[in-house]
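The chain that follows stands alone, in the form predicted alone, written as structure tokens.
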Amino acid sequence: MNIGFNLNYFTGSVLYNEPLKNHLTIGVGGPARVLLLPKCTQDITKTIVLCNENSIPCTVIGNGTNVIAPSDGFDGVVIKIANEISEYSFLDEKRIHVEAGMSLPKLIKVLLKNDCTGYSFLTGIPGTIGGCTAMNAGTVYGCIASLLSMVEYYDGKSITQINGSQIDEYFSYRSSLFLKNKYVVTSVILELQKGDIEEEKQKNQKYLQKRKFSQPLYTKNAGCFWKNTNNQSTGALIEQLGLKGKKNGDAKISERHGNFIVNTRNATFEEIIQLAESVEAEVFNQTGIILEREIQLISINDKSI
């Protein structure tokens, strides 16, 4: 399949006409013209340069946990950074350098094994380090930006680092300049603590249990669909308005957590978006609150950075 340039430089896997639903946790999305699974940072940067030079739409995803794609897919290149680009190394007792493709659950196991503490609020978040950093993932107890002492990213021209006090300027609630500008996070340094490891393990278990009983973990979903608004839980708001369980085809507002849209069988992109729009309209009509989506859309309007 011709994409306008030769992929002979690429060291990872190349998949043509690959259904995106196979790579997104919500299980929805048509084919990408090309889906790339890179093995090194150069695979990523070289591809983006070539996409730019050839005017090929290009987008980058992590583990596909907070992403949805249209039924007609993506007529361009999707780069999925996961698994292969996941090396880590401890710089000292409290600092760890981690590549973008490592999953957060795997990292937490590494941190527990090395008696690190101070990150339990991230327990149960399923994304990659790169994706979680770009989204500034977190919970009501904290967000990943609070642990970062360095972020390395590719801006379309060069690989750059931000450190220390610079970091705060790049992040906001469930967003970052990386996400807004489509910069690609390639690695980070996390600054942790050396505290009571047994207490950290107990906190991890507490947060995992809370997720197990409050979120639809064993259904196809993309995590929280909307951001919280005005320090109010969107899930609680949707529940108060009696919208839990609302359906459109095979798409449904989870009966366990109002901020999750679940794919009960073979939901389509259109069913999910129509359901989301219906909920957004109902919330606005009853409360005047405009819900802002947390979920990211893979769109043909995406251009490489």
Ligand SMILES: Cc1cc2nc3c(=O)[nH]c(=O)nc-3n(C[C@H](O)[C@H](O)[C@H](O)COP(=O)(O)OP(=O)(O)OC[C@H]3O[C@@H](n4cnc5c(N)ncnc54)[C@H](O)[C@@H]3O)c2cc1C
Contents of the next structure:
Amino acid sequence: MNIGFNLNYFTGSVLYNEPLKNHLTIGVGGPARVLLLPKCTQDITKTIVLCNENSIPCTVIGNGTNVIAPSDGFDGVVIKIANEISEYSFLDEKRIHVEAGMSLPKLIKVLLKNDCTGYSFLTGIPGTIGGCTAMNAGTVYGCIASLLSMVEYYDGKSITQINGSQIDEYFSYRSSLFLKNKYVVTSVILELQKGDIEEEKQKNQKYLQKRKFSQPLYTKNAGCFWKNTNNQSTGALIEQLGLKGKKNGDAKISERHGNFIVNTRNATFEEIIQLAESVEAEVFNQTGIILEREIQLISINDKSI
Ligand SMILES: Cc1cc2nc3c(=O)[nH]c(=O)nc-3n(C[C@H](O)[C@H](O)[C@H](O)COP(=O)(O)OP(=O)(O)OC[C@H]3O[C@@H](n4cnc5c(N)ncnc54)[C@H](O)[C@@H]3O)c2cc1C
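Could you give the coordinates for the form predicted in complex with this ligand, as opposed to the form predicted alone above?
Complete assembly follows, chain above in first position.
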């Protein structure tokens, strides 16, 4: 199969006509024309330049934990930045430089081993550092932006770093300028604390336990489908309206958490979107609240990187 340009510079793996459902935790999505697993930053930047020169749609994913893709897939190039491009190094005892493909759960293990504290609110979020930065992942206790002292990204032309007070301008609730502008996060520096490590371990355990009870962890899902509105929990709202357990084919609102749509078997993209639309309509009709989706769509109609 022809991608449209020569990949002889590419050092990672190339998968043609690759089902996206194999790379998204919700297990839904048709084939990507090409799915690339880069091994170095140059694999990413050169691919983006060539895609742009050849007018080939291009997008990135990390661990695919907050993404859904349509049944007809993505007729373009999907760059999956996960597992590889995941080096880290401590700059001093509190600051760690981490590449975008490192998964957050793995990073947390490294931080615990090195007696760092101050990040337990992120425990259990299954994304990559790149994905979590783009999404400004977090919980009611905090979000990743509060720990970042540098973000390096590629905007399709050059690699840039932002530091210090610039950082705040790039982030909002479950979003960032990286996400909105399709900039690719390549690495970050996290600034941590040196507090009570035993207390941090206990907090981590507590948050993990809480997730086990409150989230459908052992199902196919993509985390929260919607953002919270005005600090009000959308999961609780959906529960109050009696919508937990609502089904459409193999797509279902989790009985455990009203903000999770679960693929119970072989749900299609259409089943999930119809279910989401019916929940959105019911929430609006009963409360006047317009739900905003947190989940990201891989779409050929989107702006390319
Ligand atoms: C069981 C479960 C629990 C979850 N709990 C939470 C939670 O508590 N809090 C929370 O915030 N989220 C949660 N999530 C959602 C998800 O883990 C986060 O949104 C995470 O930030 C997504 O990271 P990812 O690497 O999987 O990104 P993906 O889902 O692959 O991508 C998400 C978006 O980020 C973009 N992106 C990915 N990598 C990059 C990059 N390197 N540079 C620029 N853009 C990039 C993609 O294009 C896409 O638009 C949960 C998900 C699951 C499945």
